[in-house]
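Presented as structure tokens, the chain that follows is alone, the form predicted on its own.
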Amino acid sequence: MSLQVASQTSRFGAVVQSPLRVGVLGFGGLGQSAARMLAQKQEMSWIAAADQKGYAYALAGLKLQDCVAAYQKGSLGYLEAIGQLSNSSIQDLIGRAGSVEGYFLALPNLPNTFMAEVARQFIQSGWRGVLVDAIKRTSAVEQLLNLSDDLQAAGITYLTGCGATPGLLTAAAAIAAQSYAEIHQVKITFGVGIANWEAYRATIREDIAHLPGHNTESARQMTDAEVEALLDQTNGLLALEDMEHADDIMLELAGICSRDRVTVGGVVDTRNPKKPLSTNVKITGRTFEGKISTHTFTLGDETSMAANVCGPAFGYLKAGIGLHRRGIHGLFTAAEVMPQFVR
């Protein structure tokens, strides 16, 4: 039986039908990478997308090339028949696309309140389904925690911090921690290489916000020329240390360790697709026999930022849809739920 029409009952009792009907909010570099990944998936059907100026919705599925061409004209809203220009694209898409089971929020969290504001739009709309983000900052996750009861009451299952870090590496740390009686340190070091920063403008601005002398608001207001000038000063490299990354609060919420034992940093090369260093997480702890040891989980250098963000995001989206169908709503993190592989 083909995956497109298959349905099965998982060992946990949730009926999973294929394909899952999903949407992507945000169509910049990350959103377009998410769409390219979905084009290769049989278990998910991409039927909705939105950018700042419009949205597109088609039950039969969106076509990647058509969406990219429309976006290059200015917005997904320029798609014939299925596109709509709008200054309130997310709100309007929610109201129209009731058949969407879950969304990947491939949105820049600038300003730092933006993701919580988007969550409120979904709560107020009456839509019921699954939301997954790849949010970075601890303070942004704390804002979502304040909405946990509202999300549950609205019938929304929201999984936060489901990218690479936080996300894939946070989950790896949670699993690796099981070898120990006490966790002394979780150290995440990442390397990101992209050929052209303009393909990921919002992501790079979020990274700049972590640099000394910058914050989310100053980074958001930077012009492209100002970003270029900054990158010229650093030869295209952004060296980031002791970042405010939600891996800390996620591991704390999961009972792994206190947030002060988690550190995140790395290097972003905005002019070279090759990673400047290997991405890894090191978990150091004491075993029940009293020995001190370190587990290291390293990502392959050939995997891109997009692969390591979008892949986990859709894995968590699939898991979230399974939870939602079982009537489990509210806010969860990538350290609390195991992602499911999307074929």
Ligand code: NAD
The other form holds:
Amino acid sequence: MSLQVASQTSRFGAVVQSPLRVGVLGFGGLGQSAARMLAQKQEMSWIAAADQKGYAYALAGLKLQDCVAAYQKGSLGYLEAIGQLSNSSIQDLIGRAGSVEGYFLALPNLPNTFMAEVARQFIQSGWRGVLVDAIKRTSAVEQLLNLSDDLQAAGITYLTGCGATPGLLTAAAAIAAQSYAEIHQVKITFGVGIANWEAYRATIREDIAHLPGHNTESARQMTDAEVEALLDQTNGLLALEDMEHADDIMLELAGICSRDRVTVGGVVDTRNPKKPLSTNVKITGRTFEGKISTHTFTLGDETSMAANVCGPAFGYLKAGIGLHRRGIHGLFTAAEVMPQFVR
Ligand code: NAD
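Mind pulling up the form predicted together with this ligand next to the form predicted on its own we just looked at?
Now the full complex is given, and it begins with the chain already shown.
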């Protein structure tokens, strides 16, 4: 007797019938990891990508190695036959690639208004589909909240804060909170290890922006040499405390606790892929019987930042496409929607 794994049924049944056609905007550290991840997925087909200087689109699917080779020459726009150089790559790609159902926005949020500007471009374009970002700052999510009605009217389902933190850890906190009658504290502590900072320039610049004496604008304007000089002073380590992280507003919006009960901090090692500490979230609360307790969710040390950001991002993208197909549009956060596992 042979057992057949049933395809997913119910309201998400339609989603897995044919591969979902997806795009990735930004082709740096996370964008390339996202493409590598998609190459192993059957349920998603990667057909569009853009970087700052160009884009590529192929309904039959993009080839990872070719895209990386073109990017190393300077842009996806150099991809033979299907690449296009452009200084307005996102806008041009949206215009060309109408069959993309959803995008992962692996873009830097520098300046801090950039992601909201990208969302506005999608709204104005008339494209309908799903957008997922992994943005980090509370103030950046607030800008998207202001676009909620416009996104809904445009027929776009936008899921924000869908990386690791915010994202995976925020969602874990939302689940853990269910044991309690009242949440006292959500404490996120992350450890990130990367072999060299150049692989994740935007991530590192945005982290530097949280250090005392820095902000998003000063970090954006730092030259690569200045970033290197700063990292030389700290032996490649960035220690971050009380960060402005959107986990707080996301848990507040989900009705779990007020934002002042949520803290985020961590250590980034830019010279060693080994994590300097285990990433975890601790959720402390009071049960209905009056007991105070703490749940702890700890990520495996072997899992990379890329795995913990891109995996959830595509899980939320699949969930978002399910919502979109049911006519549910507007803005959602990672704390109010359950990600769907992408095979
Ligand atoms: P990166 O610097 O490695 O790459 C950025 C990419 O975006 C590049 O390919 C660049 O060409 C492209 N780009 C820049 N401006 C563009 C434009 N105007 N149009 C089109 N493409 C453009 O970035 P990264 O280190 O991969 O980080 C991406 C984002 O992910 C950052 O905002 C970072 O904070 C975020 N992030 C989130 C989490 C999380 O857990 N939520 C974790 C890590 C990183």
